[in-house]
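This document opens with one chain alone, in structure tokens, the form predicted on its own.
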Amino acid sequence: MHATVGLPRSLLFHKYHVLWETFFGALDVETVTSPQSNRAILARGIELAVDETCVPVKLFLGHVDALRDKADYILVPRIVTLAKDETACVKFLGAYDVARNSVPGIRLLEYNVDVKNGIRQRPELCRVGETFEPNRRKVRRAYDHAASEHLRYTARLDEQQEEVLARPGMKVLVVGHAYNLYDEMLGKPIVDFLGKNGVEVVSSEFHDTAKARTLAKLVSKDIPWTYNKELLGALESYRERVDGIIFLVTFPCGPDSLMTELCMRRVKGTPSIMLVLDELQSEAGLRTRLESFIDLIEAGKRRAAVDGAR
């Protein structure tokens, strides 16, 4: 019987699922993904988490629990640093330990990434692969193949972004982490609502990390959090090519709140709105705010058209 590895559909899954699925598939290891986020998963995560935990981690714990008895192992990476002068958010540093101590009856697989201290993803994920395949050469080949597929996938996402930007119509940039943007309980209802109302959505997923870091410095030279720097880079890359900007923040995320405040000061003149999501959010309230935001953009475009005709 083949081994199975569970992938919680939360946090870094939305960035690295192609890498992980391809890697384990090449080693003849089946991956099992938790269901899309729903009220039951969130409710279970709330039960397992302490009150002060942010919404994405509550969802993460619910997804880990949903994989209990569904897989032999559950993969939870520990991301500390991805560059020497940066750090990851504390939830990525502590996700493994939080899951291990909060969800009973699970077997976890973890790998560490701490570039500042010389610990990189390739050897760490290969170490995990050797749990299932003793042939180290085969494991390294599996990783290299998976990394290539990951790059191909992200390149296609960037191409799709350019296709969206090239189309006519109202365009709105939604600035938020992938684990918020693509989650069924958090960002996806917002993206879907915008699409149903004729708005082309531009995602803040920006995969040229070197360029993102350079652009982020135009907003702040001091923010240390890697994934927030990527959002700042996306903002700088896209902000003059869209009609409005939505900042998507989950309660009570301090880094995102600081980043959003810096960004909103920089984009004065472009319609923008901050949406703070928590487990008590009202879809009706969100729809009302989004409808008003769309109306605001349309009114601004009408005024610009009248001024241009004078």
Contents of the next structure:
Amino acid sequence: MHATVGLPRSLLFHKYHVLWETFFGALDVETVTSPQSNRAILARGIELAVDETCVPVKLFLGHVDALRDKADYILVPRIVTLAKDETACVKFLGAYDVARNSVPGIRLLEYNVDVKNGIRQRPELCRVGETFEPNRRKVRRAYDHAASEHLRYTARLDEQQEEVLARPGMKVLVVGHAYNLYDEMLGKPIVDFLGKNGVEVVSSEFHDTAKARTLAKLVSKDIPWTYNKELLGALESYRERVDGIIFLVTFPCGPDSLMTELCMRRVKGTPSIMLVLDELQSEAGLRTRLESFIDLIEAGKRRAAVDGAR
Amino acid sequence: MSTQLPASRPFKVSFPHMGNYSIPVRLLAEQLECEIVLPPKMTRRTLEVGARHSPEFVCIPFKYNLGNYIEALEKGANLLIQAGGGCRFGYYGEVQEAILRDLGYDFGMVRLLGGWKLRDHIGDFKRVNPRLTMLRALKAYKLALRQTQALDRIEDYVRRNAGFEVQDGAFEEVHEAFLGELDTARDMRTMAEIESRYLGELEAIPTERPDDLLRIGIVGELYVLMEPFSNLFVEKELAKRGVEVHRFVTVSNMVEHSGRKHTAHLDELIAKSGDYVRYHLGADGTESVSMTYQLMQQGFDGVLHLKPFGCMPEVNAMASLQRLSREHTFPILFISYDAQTSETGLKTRLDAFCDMLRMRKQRPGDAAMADGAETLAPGAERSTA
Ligand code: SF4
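Hand over the structure of the form predicted in complex with its partner chain; the form predicted on its own is what we had up.
Complete assembly follows, chain above in first position.
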């Protein structure tokens, strides 16, 4: 009998799916991933969530619910701190309890990462692994294998990003969390629209976390949120190599709205806009804004070319 | 930790309001040997100017703080202090500083990050006042803490009893006089004397406590709990409806559970949450759930849960609270505050809530809760009161 573990295609899935899939795969545990975000998932998430929950968490609850009868367990990490002096957004602290209290009839597997208080990912995820595999050495080996696959994968993403940056043509950096950027209903329509209009999209995925933290300091001394530091790292590292910046913020995300406020005030010289995505967003409205943003960048480029020719 | 001083002395120090805590904060600020410029009393304008220059959906304490700063700068302050607490408070300062600079103000700012411990901040303070010694700062800190405790004890008594005064305004009058005296106290003995004398005066106020009085606990996010202007004076409104009001989030309690004791405190809260919380939810979220559970067990009639609109830790807590309310048919009124929250709306909801609680008391276990359940059903609570 094979146990199955459900992976909600939301929040940290977009960062850690290679880690999770490889880990469980090595333990002969089948993983089931919820479908791409769609209207039904969002609608169910809205129904389950407290009104003021941010859109990514509403989607998360929808995805958890979508796995209800599809897997024996559903994996939900709880992330507090990945390093000293910083913290994850509060939604990652609460994700496990929120899912447990909001979605009836599910069995969750959680692992807790709180490095500041000495709780690290390896032993925690190994504890989860031991639910399925009593041989501890085998579990640890599975983890180490998964961790190196994860690193290899993210390094490849960073390389691809450099390739995009090296190409000619208009490039736009989209600053947003992976769970927004890669979500079928949130970031995907934007990325696709830009692509169709001949714009190369540079994402704010930036996996050299040590470097990201150093670079983030250039924009913000105090910002405490781990994943936002990575966004700022990407911003600092790419902004002079792109023609425009789009800040993608989901309603009503506090960390992102504060970060974006500061960025818009401090990052001068490159055209930038903020797009706020909510659950009612109209694609038409988005398109209009993106079109005029592209026009603005083109106009700027033309002007620069004329000035340069003089 | 981060300090930028104004270009030249004299420094004029200011800090945001929160309840009556400007009294102990002023005592602390005196050690900086600067002129102190209190922000003007909060008005609608404070919120308006604060909101106008804030990111649109940042939580409301940010907007109030910014409003306080702008009004203090207008009054001549040139050195602003921003302190910690909450889940984003630690990050407020940097963004507020950028906003105020872009508005053209010339000022310095001390951003206190990290804990409540003096040693974390003494370096910043010494830059403002080089004559400050650790010993002196410690002494001032202890005095301010004592003053805070006196303040919290008196206000706790007022909350529990003001609803039953025979003569309107009797409690408020004594409370005001107390604040005036406490503000001038500068040694332990005087503070203790003022506290016990005013407690005696409060106890002497004639009250009439009905048999069926309602006991309601207030839980939620710390700023809206402790700044009555921001919660539209919800405690006074409850008192008007003959309610004994209990609140546990106070600065004294926060200091008591800060630092090394913080983790143990959270563990205890989780242990007493009836399994509605297994991991800390962030900021005050765990406390909101655990206190609600404990109050329910103590036989309270209901709980008010207050939070700024979109406040993440409290939204986390609400998932637990809604389930608790459903499973135990325990009445909880959820109130969210944003810049548009109206007083009239709040009053209507409080009326309905108190009526429902009274009905439940008279006819325990029957249909009364069904009415109430409507206001309690998930999704029924609106974002603005
Ligand atoms: S605890 Fe709530 S109000 Fe306080 S900073 Fe966090 S989100 Fe804002």
